[in-house]
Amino acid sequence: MTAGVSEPATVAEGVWTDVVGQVAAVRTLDRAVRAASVPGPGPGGMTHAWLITGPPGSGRSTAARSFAAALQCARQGCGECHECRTALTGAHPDVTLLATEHVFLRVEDVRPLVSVAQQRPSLGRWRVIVIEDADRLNDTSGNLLLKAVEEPPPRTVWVLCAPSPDDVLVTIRSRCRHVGLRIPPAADVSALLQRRHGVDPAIAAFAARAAGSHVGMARRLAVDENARIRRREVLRLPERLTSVGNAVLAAADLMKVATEEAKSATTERDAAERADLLRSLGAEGATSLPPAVRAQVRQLEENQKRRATRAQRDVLDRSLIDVLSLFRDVLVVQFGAEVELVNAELGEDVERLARASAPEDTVRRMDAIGRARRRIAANVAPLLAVEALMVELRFVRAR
């Protein structure tokens, strides 16, 4: 620790409330924020940009705008003060948020970030600019960013997101202080919602699990009850697969859940969008839009219509991974594993599975959507995917 600077017993409070089950993580943070006065980058100093890793659901944004909040705070991370307030929601004029639909960041996502650098900060302590799709980064962009993280003015700190570190260009990793981050444990995403959204226990207890600990989606999970119907649709839908008909038809209702699924996420942001993009052009109830406003209303619908698209193959992916815990349930089953069944509301229809096959075919199955998980990912056309999926797991179901 860097002479000076006292570590506090704990910092589970204030801003770090909601980044659940990062002990370490969140000492590493907070010890750089009170460190920030103390020159030179040691153990636990400041440093001029930093790089928060983690799988998808452990919190990445979360950690990073309450790093940013916490350096704008004259206390360090109270939560309660104006500072913090805007720091977190993205109002603070001193700290900039950049988040992307698009598959990559592009360069002009990425050069407004750069002027923006060399600016003083203008109320706040620090200018702070957090970027939470950094994975995202081509060599285009990612070649314009690398000289801005090298060389910054006194008074910004960068914070890049990603999944791992090894998702982020090697040249700009090399220059960042990593801070990895783990999945929480489920009775903190539990919690979390209890705390948070007033969530029943037992509620928040299984959405929790059902999620795998992935806080957005636990949330959901746990405040949608149509959300929790379509997952236990999906997870119905290996025991249909009775034919290649069958197995067919299944995908389809797959792709529909997905479908559903993206549009009650996205339905009513692009709304708000519409009309806040139409209120700010002077045009809110105009029954005909003048040619300037049309094509801005196209670009927006354009944007809209590509993370429509996002929007359905992470759900879709989601979906797989839902399956995939049946399977991973059935083989604990099968082998007689004292562990926790992620699905322990669908003990019968796992102990009816691990009956009828054999801890090999459940591998295989397993298997079978790792394989379609990466197809879709390398943009193989989703219906052909997990109809190609639905086909194999009931071949394999045939053996």
The other form holds:
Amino acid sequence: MTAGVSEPATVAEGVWTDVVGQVAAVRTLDRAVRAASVPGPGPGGMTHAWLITGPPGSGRSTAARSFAAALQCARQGCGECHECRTALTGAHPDVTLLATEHVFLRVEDVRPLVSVAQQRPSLGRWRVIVIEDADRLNDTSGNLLLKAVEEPPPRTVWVLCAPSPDDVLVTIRSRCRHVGLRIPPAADVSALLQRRHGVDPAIAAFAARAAGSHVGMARRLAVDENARIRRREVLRLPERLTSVGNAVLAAADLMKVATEEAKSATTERDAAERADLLRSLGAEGATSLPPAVRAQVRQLEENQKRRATRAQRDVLDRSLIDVLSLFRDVLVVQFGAEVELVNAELGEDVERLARASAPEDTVRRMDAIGRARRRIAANVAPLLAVEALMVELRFVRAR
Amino acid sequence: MAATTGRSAGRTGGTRGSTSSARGSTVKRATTVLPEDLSPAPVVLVVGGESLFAERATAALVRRAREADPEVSIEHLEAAGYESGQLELLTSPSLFGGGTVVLVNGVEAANDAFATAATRYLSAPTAGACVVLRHSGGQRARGLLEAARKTGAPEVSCQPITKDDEKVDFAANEFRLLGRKASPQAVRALVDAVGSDLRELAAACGQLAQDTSADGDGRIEADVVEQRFGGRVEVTGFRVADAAVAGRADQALSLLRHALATGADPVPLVAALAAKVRALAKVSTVGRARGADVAADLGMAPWQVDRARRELAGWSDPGLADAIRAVAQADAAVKGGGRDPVYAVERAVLTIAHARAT
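Form predicted on its own done; form predicted in complex with its partner chain now:
The next block holds the full complex; its first chain is the one shown before.
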């Protein structure tokens, strides 16, 4: 969590502009880029494999893309030339970006990278391969990459991103140079929202604070009013938890909110993808699917289903973090700490919750939230995990 | 199976047949017939998910067709992989005379070519040919079925039997068809033992009839069923959950063991426990309101609400909380968080049964 003192927004230049609040990491990467531009090994120099870690929303993939762009750029990342712009969007022929919307990166997804890594760069000076979700490599796909990551050809660079070094196979980790990102200061995130999206300063400040400086979430909250409403609904849930029955009903509501949000993000895209696929297979407008294309359509539907599972889990996890921030505030009030509240606009609710319980209860509730998140990640039925959580969160009146 | 289809036709266990005649209500369509009564017609519909009834219906039809004309040719066609012209080819009159029965399988997955050909055929059926459309449910090709019904084609409804009482009726009927009698207890025991699959139940009836002597009054008693199928109870997770929330720990554990022994997986067992406890918790919020009034709010059926309310007797709020905790913990354990999934379910069942008293 960000401390209450607002630091001055750190201004970086060129491709590094959007890597918000990461002075130290940017310095390391920039030095590597400069070292890479002169031939031969040098101090603080270039390495063939990098592991960029940082909490969700700290801008790992942005940092990785900026790094890729800076390596391609003749001026070490001016942010304006053709090389910089194509590399940042992933259109540069020598920059390969891999991310997944599923739960895992599978062997089929990563196998092509092994052969790509052996090719010399065609236009630029480096062949850069960025894996944005290296934490989603499973054992098989991770092991497949071992050799390629350990000894790539001289002009190939691997950049892996993960929330923490522990999230990647130890054998992968040991082959990479580690760059850690911190949680960016809320002031920096707020400044980014204002600069890039023209958001009103008050809303930008609220969004940055409420999202816990998660850049993507903050943007969502800042530009999408429905997201703000949904967040508020979620934060109102603890008020309702007076009995086990109410807790179970609240869990059902939370799941509904999460499902709706996930659906609003995927439904339209699913339909568009299906229409595209049918068009490219020449089966556009067919009333029933010709048998020949069924396999492809089924494959697409399976992929979409996997994506929906992941989207629902992500949204749910985000909601649980929101609830966690509420109880964090409750604890702050209970301890009388002089720290800014994340949910300052819900001050009264926080006060009431703080009076109704003791600090040890609050800590127990925060533990329960952590447990529910772990359970959902371990494939426990999300509704059941949330029910058990809500039961723990409920305020027991005199028995 | 073979024993049943080989015998003369009679009223057999179609749910529709037994219940509708018992209640005196009229059958929906005048053209609906029972599986065993099906006889050739230009177009015949066999609709529904229970393949046992469908097979009996087609077998009866083929038998009648053969009785009428021993030389009749029986053709099979898959509607999913249909290529245009096939239907016309099979139904066109033969040079040597003689009829044809075309059994079309998988109409629910029919391709466009078949739908077009069949619709065309409906308006001009070939004399002496019989086309049987087998549709096992779902919305596809419904238009074709409707069109066929409008022409007055006879239809066999093969709806699956799900309720236990209907299964008992079915089994009793099977014995009657086989020319045997069975005591109500025997039928009940048989349904408990092998009732989950209708085909298995029918086969078990046939086997019992063959294995036992028809001398004397020939009645099949419960002890005979016990002898052959005894000790085997097919248990679903819901029965385990019912016993657990009723606080009957011993019964719940023994049912759980039966469930595991007959192939139930711990994961759905835990899901059944979760559904049960969830229903109790939801209903605990509505007090004495009528089931039908609150059902929609709770996302449950009215009978589920009423049932949960009966089961809620003896439960307290902290007890429900313990139960939910236990189920969530068990779910984590059976999904790889624990070493022994069976132990995890067992523990959850015991915790739930004991939480009732607290």
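In this text, rigid core is short for the largest set of C-alphas that superpose within 1.5 Å between two forms. Numbering follows the first chain given and starts at 1. Because the structure is predicted, anything quoted here is derived from the model rather than measured.
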Checklist entry - Is Gln76 one of the residues whose Cα moves 2 Å or more between the two forms, with the core superposed? => result no
For Ser325, decide whether the Cα shift between the two forms is 2 Å or greater, given a superposition on the rigid core. no
For Gln296, state whether the C-alpha moves by 2 Å or more between the two forms after rigid core superposition. yes
